[in-house]
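Read the single chain below, which is given as structure tokens and is the form predicted on its own.
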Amino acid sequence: MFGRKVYFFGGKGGVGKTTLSSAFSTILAKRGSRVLLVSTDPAHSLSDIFGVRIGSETREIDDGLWATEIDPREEIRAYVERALETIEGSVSPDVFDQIREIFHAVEHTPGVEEAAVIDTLSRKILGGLEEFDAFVVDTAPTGHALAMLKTVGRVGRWMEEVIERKLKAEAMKEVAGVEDRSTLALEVLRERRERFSKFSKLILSEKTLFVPVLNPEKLSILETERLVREVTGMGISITHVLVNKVLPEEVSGEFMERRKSQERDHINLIKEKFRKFQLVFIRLRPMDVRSVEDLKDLAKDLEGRLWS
């Protein structure tokens, strides 16, 4: 699992992609790497976790960890005002006013989201290849996921058409001897339609890694199956699957061994439906990750197992 340049951890809410993600980050910056830490949950709780306010500036939380918090909201503005800035030059002022209106009315339009997120993060990991020698992304719950990785594919092949169009359009204004105005407009799309080719490359490369993490409980393994079938499906690596919250072996009480029993069935089923990829099973805490010496503490356990 490890000497990979990106990880994104995902699956259902509640499940502890935030506590594991950091505990992994926290492991690969005490083995020697630069590594950055980025949240794409709306919930934002690495904050919580680390006991500091990160926000959407990159800063240093530990030696050899930095992370940020991309709020999807604040992207989808800044995100809607880039576009923006790139059709300008190209549009009377009346049809630019036109367009303004349309893309703010958009703005909580299905999808827009996760452009937004994943523009920021392309610019965001592209950006620090240089300076980063890892990337940590926890995800928001599944289906947001899910839906962001494919955005990476669709919004690449829309630039590719709208450039295309600029072109042509470019051509026949030159036949037509019209002024252009779309220089700047063309030279940004390029730019993004270039950034998410490379982008796309990076994910579906053998430097990427996705880490499923579930609980020992049926929906969560029926959401988990769903999203190992979708991410493979689109051809980006997974090795390993970590299950988080497992009772403990010295449990004791009619109650609680009620729960092992079926807890014993679900585990068997995901054996059954994930035999393909290195399960790691991490034990229930008896508390909650409240403190970086907790978090360091699950970190050894995680080290220790993923090394077993």
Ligand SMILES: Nc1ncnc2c1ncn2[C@@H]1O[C@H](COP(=O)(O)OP(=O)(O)OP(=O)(O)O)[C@@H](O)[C@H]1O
Second form
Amino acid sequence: MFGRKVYFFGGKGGVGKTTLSSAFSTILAKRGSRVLLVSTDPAHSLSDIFGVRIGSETREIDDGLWATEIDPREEIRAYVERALETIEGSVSPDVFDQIREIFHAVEHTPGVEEAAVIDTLSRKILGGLEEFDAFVVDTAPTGHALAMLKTVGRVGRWMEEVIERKLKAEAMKEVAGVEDRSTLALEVLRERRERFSKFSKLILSEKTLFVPVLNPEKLSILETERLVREVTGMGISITHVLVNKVLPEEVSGEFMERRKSQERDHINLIKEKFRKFQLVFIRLRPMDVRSVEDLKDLAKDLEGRLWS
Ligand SMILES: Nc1ncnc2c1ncn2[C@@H]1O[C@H](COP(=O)(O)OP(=O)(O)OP(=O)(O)O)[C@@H](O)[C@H]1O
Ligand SMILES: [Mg+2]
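Given the form predicted on its own, state the structure of the form predicted in complex with the named molecule.
All chains and molecules follow, beginning with the one already shown.
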């Protein structure tokens, strides 16, 4: 699982994406890589786990480890602002008002959050290729992560097309001078499209790995099966599947025995459904992972399993 440039950790809500992506990042950093851990989860869970306020600026949180949190709503606002800035002055005030209205209307449509997140993510990753050896992305639960990844393939479509069409129409009828600014705006749009195209190539290359995280529970297994199918269908590589919160061997008592027995069935199902991948089992700990110490302890365990 080592040696890649970009890792996306994905899976159902609450399975341990933030915990394991954080633990994995500390392993890479400890092994000498410069790592940027990116969360696309508005809950600021990285700040919680590392006990420091992270936020949208990239900051160093440990030796060799940097982190940043992307807040989707915040990104939409910034995205719309950037887009509006780009075109302001290059179209007539009337058309500008129309475009602004369209933007505010689409702000709440499905897929926009993901487009905004991927816009920022692609900037951070492509802009940091020299600075960082690896990027670890803690994605939002399944649906959002999938929508986000799919967005990469079809970005350039929603806002850009609207703007581009308007600009072209304007450029044709407007007088000299305006044309230059329209051309400039179109160039900015082109830059974005080219960036997405580069980002898409990176994601589909062998430099990127998607790492599904699941728990030995029925719903988590079924959801991960769909996730794996979709992600591999998009052409993104998966080599390992992390099975988190496995009951320890030493549990006892009738109640725990029954849970353990049910879990054995689920683990058999996991072995069957994900037989093409290397399975990595991570034990359920007695307590939540809430501090850097807990995290490093878990990371030690994980590192041993990833290397064995
Ligand atoms: N192996 C483990 N043993 C014990 N607790 C764990 C383990 N892995 C994760 N947890 C705990 O489970 C909870 C959920 O983990 P985490 O926040 O990493 O999940 P997530 O998939 O990121 O959730 P969300 O979908 O809400 O972002 C946390 O309280 C975390 O400390
Ligand atoms: Mg999380």
